[in-house]
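Listed next as structure tokens is one chain, alone, in the form predicted on its own.
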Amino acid sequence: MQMDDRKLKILQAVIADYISTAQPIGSRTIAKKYKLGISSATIRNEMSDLEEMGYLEQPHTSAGRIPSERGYRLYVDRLMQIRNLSRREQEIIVRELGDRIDEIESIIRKTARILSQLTRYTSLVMNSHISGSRLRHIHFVPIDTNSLVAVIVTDTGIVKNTIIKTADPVSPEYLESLTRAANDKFAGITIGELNRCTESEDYKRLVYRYSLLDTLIPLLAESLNTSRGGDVYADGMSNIFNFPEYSDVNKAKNLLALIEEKEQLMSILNRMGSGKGVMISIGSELDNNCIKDCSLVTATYRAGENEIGRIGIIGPTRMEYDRVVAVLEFITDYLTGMVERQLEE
């Protein structure tokens, strides 16, 4: 059995009115909505062959038809046309993530509740681990005489900014000449071998001359280290109750049990990979029960050929696929724009 055009139609028709509706489709409803130009009868015998073939699936027998695993990978792969965002949805995530990435954290929560917000299902955002980033810059900056913040932004574009306290005053000049010190001797380094740069003569001789990097580059370690990646954020868990496929209750509370996991969730996300581009895995290619009737997106923001952070949206397998890749690529586009503007500065 081939499956030409027609049923290519019919498949698109009926994946679009369930994902809209969340109720089984006849053929009847099909002919009527999508002016296909054939009978219902014909419509009928299609989606007989359709659910022959795998590509639907009769819930009751004597209920309309729903879209199997195998038909959303059909869809994802050939039928779905990406929907545009609007230029509000557009102003929307420009605003709200701001120009530049002033710190991590603060970056991943931004995303994570945009995502959410916007596609109204449960959002997802991993950043990576970096203690093999290097260190490009470290800025000392004065908040008061006993106060400073210290700014690390590493090769990858990743911000961290950690508020230190000194016992004695300090002035903006003694930490501008600090600064360039600190550049001299750290930069180039990665963030595992600061503390080990702390044993060498070199060091020492430098400490000698500024003594408060003795109390600095501990601190600024231990921080780094208490940040050091691999975590996952989620936002949007609540939305999961809009959907007709969490009114059992067991079902969600499945959903919800593995996004706190986070080392099990981790797990998922690696799976998927990391390659360039949106990556789509629906239902059973999850591999995992408590999610076998969801589909997870994700998508990869970048400084160069580096994997700065993951972001994606997990929903029911009835999912918008056409807008959630929409607005997944445009947030990884405008992520990885705003880091490789920051590392030209």
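Note that the rigid core is defined as the largest set of C-alphas that superpose within 1.5 Å between two forms. Positions refer to the first chain, counted from 1. Source: prediction; values computed, not measured. First, how it differs from the form predicted together with the DNA.
- With the core held fixed between the two forms, Leu79 has its Cα displaced by under 2 Å.
- Core-superposed comparison between the two forms: the CA of Ala181 exceeds or equals a 2 Å shift.
- Ser267 is not among the residues whose C-alpha shifts by 2 Å or more between the two forms once the rigid core is aligned; its shift stays under 2 Å.
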The other form holds:
There are 2 protein chains.
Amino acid sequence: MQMDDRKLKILQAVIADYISTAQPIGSRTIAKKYKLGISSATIRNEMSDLEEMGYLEQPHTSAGRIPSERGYRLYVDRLMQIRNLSRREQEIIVRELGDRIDEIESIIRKTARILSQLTRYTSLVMNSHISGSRLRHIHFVPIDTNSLVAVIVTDTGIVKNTIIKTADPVSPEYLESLTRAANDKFAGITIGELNRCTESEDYKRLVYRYSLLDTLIPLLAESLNTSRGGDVYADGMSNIFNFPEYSDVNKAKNLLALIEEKEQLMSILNRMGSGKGVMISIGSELDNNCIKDCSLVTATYRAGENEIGRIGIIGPTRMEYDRVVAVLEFITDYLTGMVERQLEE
Amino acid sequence: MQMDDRKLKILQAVIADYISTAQPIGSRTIAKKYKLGISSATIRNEMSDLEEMGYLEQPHTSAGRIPSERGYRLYVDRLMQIRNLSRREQEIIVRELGDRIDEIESIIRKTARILSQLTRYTSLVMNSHISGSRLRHIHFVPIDTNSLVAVIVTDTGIVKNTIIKTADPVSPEYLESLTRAANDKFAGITIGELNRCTESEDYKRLVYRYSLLDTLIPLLAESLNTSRGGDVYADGMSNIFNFPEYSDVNKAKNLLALIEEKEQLMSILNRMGSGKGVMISIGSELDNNCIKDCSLVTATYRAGENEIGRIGIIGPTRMEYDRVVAVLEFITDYLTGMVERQLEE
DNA sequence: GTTAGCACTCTCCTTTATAGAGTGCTAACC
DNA sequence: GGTTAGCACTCTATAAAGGAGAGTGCTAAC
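Let's compare: the form predicted on its own is above, so bring in the form predicted together with the DNA.
Every component of the complex follows; first up is the chain already shown.
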């Protein structure tokens, strides 16, 4: 069987209609609604072909057709036209996100919120492992005699603090001097290198002078790796009830439970490629039973080479891909721009 | 009509049964199941009395009875026996929460997670306005020539950092000196006082020496007030599907949407009293239409006089109040203890 | 005051009937 | 040969009807 232009037009019509109505669509409706200049009978024949080719399916005999996963795949790969965001939408994003680097925590939240508000789907935001980003600054701030907070600023604009208790009392002067020494030594290296540097001669010499360092650095490295390598944040969960596919309580529960399960969510997000631009996974492509009739659209934002984080939208396979892709592209561009402006300074 | 012991026993039986089954319960069932030594006909009469008194209601004639809000109120005030947590549950809490003061962010999350896991309801955790807590330490850390991060540690163990960009370049030495001056001046005052101190003569003298301070302090005060005065975190949202009362998708949606609406959630949490111990609001007592058939159980944890935060459980009015109260009490005690140990040091 | 008995009520579930939408096939048409 | 009209057939969704079951309220007896 040959795919031709007319078939594509019909497929597009079915997908467009189904995305907006969630109802199986029949040949007569297409003929009336989409003025393709052919009769319903012809459309019927073409649809039958499209079904045979795997792009459409029937919920049951004598219902209309709905797109199959393969149909959506063809649509997002070849048919879909990415809409531009309206001026108003762009303004909302710029206003809400602001233009200053903030605590990573707060950017994540704002981004998640905007994403879900603009798309009306559930949004996911994750910040990646930061093992590739570089230490710009490290500072040890005394709290009291036996505790201090280590403040770390990376070149990607992330600020992270870790509270550390020490066995022996430390003086503020000691910490000041330690801060200076640590900056001299560590500024510019990556978080990953920080992990490994405890072997080096240089490091050992420094520990000789500042014995505290030997407890601090491993603690820091650990805290940077675990806690920052895994923040996922979701917003707009209640949006899933906008879609009839989740009027079945069990389906809704499954999806929500998965979204609350940060670990799993992360692994799914990480499994998505991290190529340039927006990635789309449809239904079973996600390879997870709980969301086998969901689609996930993600995008990565980065600073230079380094992946900083990923943002995404999860929703029914019948998703407004064109809109979602447009929003994601705009926001990743914006975030990337923000980080880059930060780097230039 | 007089409330007597037998009526109370029957009421208790109805409530206990309804809490576990979510089914209206009839006189025959009570007679069989709860061996009160009286016949179903007698129970029928008593239940009729209890309904007249407003403690029970009938979904429709010839269904069994269910507790009314007033019934629950009587139950939680007089009938309920608070169970102790099992050894195992206590261990889970202690293990998961750990015993070190961490970033506030992370404590909130952990607490929310444990609460929802132990109770199987949706948990809410909020940290209160910190205007009453005292500055223990303030530190200005340079990032680059035109930006710095202000790290603030309060006596309640909260660590908060704020990134600030400056119009004019600042040197690390300047910041060091500023840090010393600011600590001399501000250590020990409350966040609320920090807001107001910009009027004082002392402050003006300091600004004369460190002009940067005049932009820093207002920014800090604002960031401490807004961002920290309003973090709410919810976990276990998907738990609401464990309850048949939310098998109606619309109800589930309403509740979830409310929970995602931080502003509203906060105002509801704040409206709950902050007395010692656990507070319970049942149904319409919450005075919010979206959750008019929910109950909210909250507890406040504090450091000395200062309220640090509130934790709570939201679920159907048919809630396992005894269990929930026990869990909340244990966790607030634990959190309070943690903070107090921190203060002593 | 308590209880057995019974008629009555109301919901919930199943069964049955019907309308509606859509298909596939056949035969006619350009 | 592709396209179209017509029609029988299929399947779902919705409404209506008919019990079964659970529970009540009332009365009369204990």
